[in-house]
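First, one chain by itself in structure tokens, the form predicted alone.
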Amino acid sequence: MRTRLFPLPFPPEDPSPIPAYFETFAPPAPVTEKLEGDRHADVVIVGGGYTGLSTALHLAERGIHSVVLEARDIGWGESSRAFGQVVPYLKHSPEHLARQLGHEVAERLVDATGRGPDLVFGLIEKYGIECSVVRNGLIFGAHSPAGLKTLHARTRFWQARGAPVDMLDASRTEALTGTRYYHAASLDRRGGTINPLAYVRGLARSAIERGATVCARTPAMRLMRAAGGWRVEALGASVVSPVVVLATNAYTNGEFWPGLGETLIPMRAYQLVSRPLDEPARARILRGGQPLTDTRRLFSGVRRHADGRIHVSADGPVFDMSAEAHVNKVNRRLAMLFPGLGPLEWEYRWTGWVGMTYDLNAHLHELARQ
């Protein structure tokens, strides 16, 4: 077991609430049940997010019934907090997956990441689900001559593929996003963005609909085998089933499964949202209507929302709960990405955990048999 990196207890609590602004424009959550007496199901789902959410519905589609536990409200973690792009990439390129986990394993998660903004846009489409969605791809920009590199690289890999990625040079990557800063940028028409928030809330309903069980503000306390297989309670009732699923990734409860927690770091991720640009702004920043984002490893999202804002992700103290983004930072790139723009009135600000693994990939871990 590897030795804890971070001065938290696990998991950390976060008083944090679902972020107010992606509320103006999602949908109601749906109606959840209470969980009450002993219950059985063909799998129990401890995380109401999009892991557990999206593994209901698709259980439902096959006619198996879940039960999805979700400690707090639908969303709460990791889901509604997020930037709301829909991307096909991993951290590491596919050749250095192919070093580490061998070119069988790394071509399976290559293909299966590739595919994943049809996975969602596709369930979307299907299900109906209301969140806000424009997929007209995402824009990464050089910004260092390795960058650039990178970028190259990534396009002719994707492009061998049949997938439609295309360089930009200096003079499209400005009239897409308005920008002089970047000498080249890479367009990835499959990707796309959505409110993280109201996508969530549309895989519970659509799930609920298709006859899955979901209970929110259930937190599941303990674990165990039982007769058929394992026992979860929460809040005074119980769920016996053959399968049980942990979906909670950041917000894992290291107690509830030992030694989960430690296949993971959770790390603070900070969001801003500005009060609307002004009709001339809006005319000339990210006019494509892409997502901007670059080949540094820090947070360098940029995304305008249909009500003009710029929404931004921010670097901030990676494990402390009660600080907050650098702002100043976050003005500093904006100045020098769009000149002209002045200081933006930040309305919306929120925070959480993100979940990163040691070697930066996507785990799936079978933790026990029945």
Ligand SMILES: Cc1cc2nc3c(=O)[nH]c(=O)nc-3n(C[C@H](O)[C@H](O)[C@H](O)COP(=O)(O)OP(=O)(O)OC[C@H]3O[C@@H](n4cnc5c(N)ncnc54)[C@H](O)[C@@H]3O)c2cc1C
Contents of the next structure:
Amino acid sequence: MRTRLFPLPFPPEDPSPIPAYFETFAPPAPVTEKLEGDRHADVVIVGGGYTGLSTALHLAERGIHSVVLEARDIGWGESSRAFGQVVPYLKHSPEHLARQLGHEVAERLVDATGRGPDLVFGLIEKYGIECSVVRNGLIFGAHSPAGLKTLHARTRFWQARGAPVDMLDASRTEALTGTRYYHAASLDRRGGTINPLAYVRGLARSAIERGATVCARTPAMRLMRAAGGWRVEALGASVVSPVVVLATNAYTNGEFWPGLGETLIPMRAYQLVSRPLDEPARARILRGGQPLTDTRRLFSGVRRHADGRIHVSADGPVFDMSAEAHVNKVNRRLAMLFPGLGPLEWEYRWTGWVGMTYDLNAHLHELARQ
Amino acid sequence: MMGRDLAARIAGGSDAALCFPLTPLQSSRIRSITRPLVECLVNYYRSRDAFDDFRHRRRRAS
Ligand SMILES: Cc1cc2nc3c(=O)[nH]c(=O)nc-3n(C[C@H](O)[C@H](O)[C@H](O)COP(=O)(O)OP(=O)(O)OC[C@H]3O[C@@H](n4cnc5c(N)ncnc54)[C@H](O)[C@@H]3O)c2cc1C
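Given the form predicted alone above, I would also like to look at the protein as it appears in the form predicted together with the ligand.
Below is the entire complex, every chain and molecule, led by the chain shown above.
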């Protein structure tokens, strides 16, 4: 139910399109099926983003047939709108997670997250997904003494596990990024960047090629118990299956499964992409090819694409359905990082809804059993 | 990770093998005031970040 006094936004109603910039470099979406009649499947998956499609692909690898229902186009939710960093970290530090979840569970989660980029880049390689992969690592600048302490601790933690993570001094940081702003930074070679839209389409294509059924523009409307498991209704048709996966994230429609949407806080995130930089600026800025983020509290990424455009994660109103990014702030921040760059012209802008949870952890719920 | 985990569990894997632990569905007691609370928190983080920038520039200048 949506609260009245301070209503939270309802992302399924947001018409803002899939990023046109990513579209220019992404292969077209695979041809999907129309859901007709009453079908049966081993598994029904609601939501055609990374979670739903990766589930379908991993199920297909095990010979399990799934039907994926996506309300809009493939990757319509967060998955096509991301900044494109493939990161081996979670929001919370390993120590924090151990306190929250217990040592054993936290250890499993941290270990798997550290290997997360291997999983993503492995799928990309295995299925030949064309998504502008660059695996040069990720740079994190220390923006404050506290940030520097965090980076040192994180670097020591991962180095002790044999991960390719190093601290960079100011001159090495400048050599790779072109900014003198940071006294130090860390370079984590496990991570990299992708075109998020191309990746999610590649997951869909690979799942379909392995036997999954994917139905785009098919909003699941109702879920009810039925003989043989559950019946999911969409567009006058239905699928019956013993297992249903709801992978709808911030775009969850509250009425589909009562209470599920209320576990999430939909928060708006903004992205801007500039016109291509001129050659001298390209030779100077982010020349190592790594995206640059720092230890600030609010996420602030900058990356440079192969066509010489600067791409930033921008700040802005977090709950408004149609609001603009704080462009002046972005320009000021870039001027701090790269004095002499001059004001950039922002050619592409888009937004997406991040499904934040109350404890900032990703959650897996078992909603019901047969 | 979530997709791989889900597929393994559906295929009969044990809960103990999940990277993401199964948690109960719980709505937050602060749901009704989430919006103003988060807005305050984000503004607080913005100002802390801006203050850090200011101090950082001062340190660099000296
Ligand atoms: C601006 C932005 C930048 C980000 N940057 C990064 C980054 O650099 N690195 C990173 O790791 N993560 C990043 N993220 C987060 C990342 O994109 C998400 O964690 C990820 O895409 C979530 O995938 P998902 O499949 O769980 O959800 P989504 O991609 O949101 O998919 C949910 C899907 O469910 C569909 N749906 C909802 N209801 C129904 C229904 N009833 N029937 C059928 N379909 C339905 C929606 O249309 C939607 O397509 C970013 C997110 C945003 C918004």
